[in-house]
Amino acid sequence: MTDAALATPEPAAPERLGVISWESGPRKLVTVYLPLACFVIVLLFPFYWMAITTFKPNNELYNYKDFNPLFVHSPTLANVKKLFFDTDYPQWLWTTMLIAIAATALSIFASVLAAYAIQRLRFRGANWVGLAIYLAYLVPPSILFIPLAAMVVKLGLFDSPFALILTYPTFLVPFCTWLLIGYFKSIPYELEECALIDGASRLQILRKITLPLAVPGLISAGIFAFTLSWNEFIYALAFIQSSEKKTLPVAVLTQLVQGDDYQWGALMAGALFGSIPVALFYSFFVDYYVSSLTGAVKE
């Protein structure tokens, strides 16, 4: 057989790929693309609904015989006016914000000590330990809040951010403790054992080595802390009682709801709004937040 016969195709093959490609793309349609497609549609559609309605006249809302619900004909800024000028919502922003900030960073160090200290120091019963905290992570802030409650009006920290900015941390740091010991596991300890050899100290391995090997899990832990800190209702609603300390989630229910009077427009508006910088810090930081989901250090 000559050289030209080997390099020459066999005529069979084209037909049989054609056929799997026409396969594979329905098949791929059903498997993959229909189904992302209904995840989105179902994931974004309460953030079109409250985009739609933040922009809708009364006249609009209520009358669904002469105006489609799903688009909005005439828009207007009158519920976003309301909602800026005709109540305090800048600052219960810049209150929720401030204590996300605080509790999160509160909560953070709490767990790196902790979480390092339950994973590396390899005591007698870490393991047992770090089951136990979290454990408390799975108690009812419903159940928590009662003698908290005490303990806030005995510190005198009632109707003050400083009561959730201390309390926030007893749902926060079971959990950002619980995702830092697995992270801190994928660390190989060799790098620790060398730098004992060296000379170093326990401290300076946590903060030269160990924290900058675990900046996606930290991050990943603070997306968590923060978005737990932003959206929390019931102890906002049980330790602040003025209208104008009060956070976003509280303030907007309570504030805008008057009976039976429900402010839709402004209500949509609020919790848009609300969403906003919280969907700002997830898009800052997903790439640290992916990385820490699939995967930590290599050895």
Contents of the next structure:
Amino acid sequence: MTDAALATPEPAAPERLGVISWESGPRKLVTVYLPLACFVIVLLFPFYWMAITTFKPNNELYNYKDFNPLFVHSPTLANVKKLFFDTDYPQWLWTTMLIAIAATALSIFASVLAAYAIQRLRFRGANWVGLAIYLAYLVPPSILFIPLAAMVVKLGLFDSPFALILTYPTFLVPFCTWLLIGYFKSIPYELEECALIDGASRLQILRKITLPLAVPGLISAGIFAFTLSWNEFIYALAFIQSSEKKTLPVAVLTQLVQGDDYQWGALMAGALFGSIPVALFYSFFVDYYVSSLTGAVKE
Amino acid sequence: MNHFNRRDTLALGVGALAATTLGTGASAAIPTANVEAPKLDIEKGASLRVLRPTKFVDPDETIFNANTQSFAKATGVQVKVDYSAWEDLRPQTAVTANTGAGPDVVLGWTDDPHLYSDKLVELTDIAEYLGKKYGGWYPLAERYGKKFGTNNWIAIPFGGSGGPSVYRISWVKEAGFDKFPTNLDDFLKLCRKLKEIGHPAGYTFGHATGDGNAFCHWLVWAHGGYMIDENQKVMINSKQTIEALKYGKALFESFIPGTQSWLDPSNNKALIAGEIAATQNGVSLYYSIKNSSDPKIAAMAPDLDHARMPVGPVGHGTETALAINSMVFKHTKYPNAAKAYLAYMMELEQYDKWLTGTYGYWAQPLKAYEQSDVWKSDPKIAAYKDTMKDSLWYAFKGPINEASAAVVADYVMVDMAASVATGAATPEEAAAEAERRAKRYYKTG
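Go ahead and give the structure of the form predicted together with the partner chain, now that the form predicted alone is out.
Next comes the full complex, and the chain you just saw is listed first.
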């Protein structure tokens, strides 16, 4: 090797004939756009199906020979009208919203305290406590609902919204706690040490330093908790019996499935409009949500 | 004062009966005996909560609620009725039974009172009264209402939904049959012919709570097979079962493809879409087509008819019935009010309106109601009239208990028939596997 060769590196080799670079259109198409398109189709198809079924008349729903099932040929609002005016759908939405918001707020409050204690106070056995909380999340609701029902009855909460507001945290708190432990871990401890030196108490640090920095994590936990509460079925089925107090997932089935006669149009309308509040939640806070999952605060 | 005794209640009931009869004359043909009602001193300040399955047609709920209001007006007992989706009723009943909270009265499913018999108020007095007054209970009603091996009533069956065949008249004729077959050989011939002319039949081999269980049990029972005997010995692995499975495979090959994956709504959808010529269903399918707001669907109704499922070598019908079976839980503070409510709802002036309004979907458990006008209103629904008279219960020939309920819930019979039909197992292998699974539940294996 000569000195000249060392001093002047060879210019980047031009693209060889027949080899596609990472930046080339065809490669991007294959490695990025095509997989992305597959994901989008798989994820959005159920929503598309819900939407077109909502606006299809019954004869189109059942007749695949004369009507392409992927399109609406004669759109109708009959299913939407049935849902909103022939059922108690607005009442169910309101009840579900109240229960989901209350259970989420309660769970986030408890989870913040638990996660902060486990992550920052570093008491003996903190890791084991964290693990135990996580294990509680692994117990399926289908096993828990009978013993929980006994407790709900003894507390006099049966057939009351509080039965759900107070039992949903049994699966929300473990999940949110673990999510927040991870987020608190990403907040530099030095910030809290500075506050301690300045004389701040633990609660002041939590309120004035940690929580403002953990807003993306809180929002992320809130979105998850709200979604889980919104969709929950088995506790809502077991602990609520009055028709007017039922939540959306249970009530829709009660009024729109009559024996083996499924009113698909109205059911899909119920599912479509029921998913809108959750979709709005996600769309408003998507930046926080992404940053919480990727860890926004770096040391 | 809202304290009504038997005489008050009876007097009010008679008044209501007179009003109804004068108003419509509809119930005049139903024979009743002059029987004294049991003395039920309704508790002072009583109120009731009732849980029942959701309506299958609108009149089911409106008439039931009207009858309930009529009871409240007559007795002063306030009654709140809650409705639950059919699949959700069982877990709600389980929670009620296990926590001792919730509704006083549950109109549950067939097996449920037998699973919680020690938590229920005995209903023998009102059951015997109703039986004497209305010509007696059908055998299946007694089976569902009485605690096994005793004469003690723990439930009042409100009615049963049968599963005859519903078929397209024109296509069956096109296949060369003037009437729907009544024996197994002709039934197989019909199904094969229907396939040839491009309008196959479709009976459910899938995990459909109602349709799958009804068809596969009919298939095995028609050949003389059965799951359990009177002493709870598992008997499914028999030569009769093997014959049934071979026949089932032949039938399956003539059906529209895919019936092994059908759920309860699947056959409804296929019939409405004009994809199949025959299937097995409650009267709801005919009702929904006949009353459809879509003129194209409603136009199908004149071409539909019903027929009892064909009879096999056993020589008698082997359909089953899904029953609404009402029970009163011991945790109620007002057992007399609850019993009075159930008796009131079964009385002529209330029950006949409900039976007629629901198009006989929940066919009567009391013999006198076979004279109801509903059975004369449309000859096409006559196949449902004797649902509670000559159907079998899922635990046939054994008792209804946790094990029998679990065997049905786990689709042991359905899986056995489907595995042979689809070629996944030989009849011998499938029967042996079903026997093994059933023995685990009966703890005899």
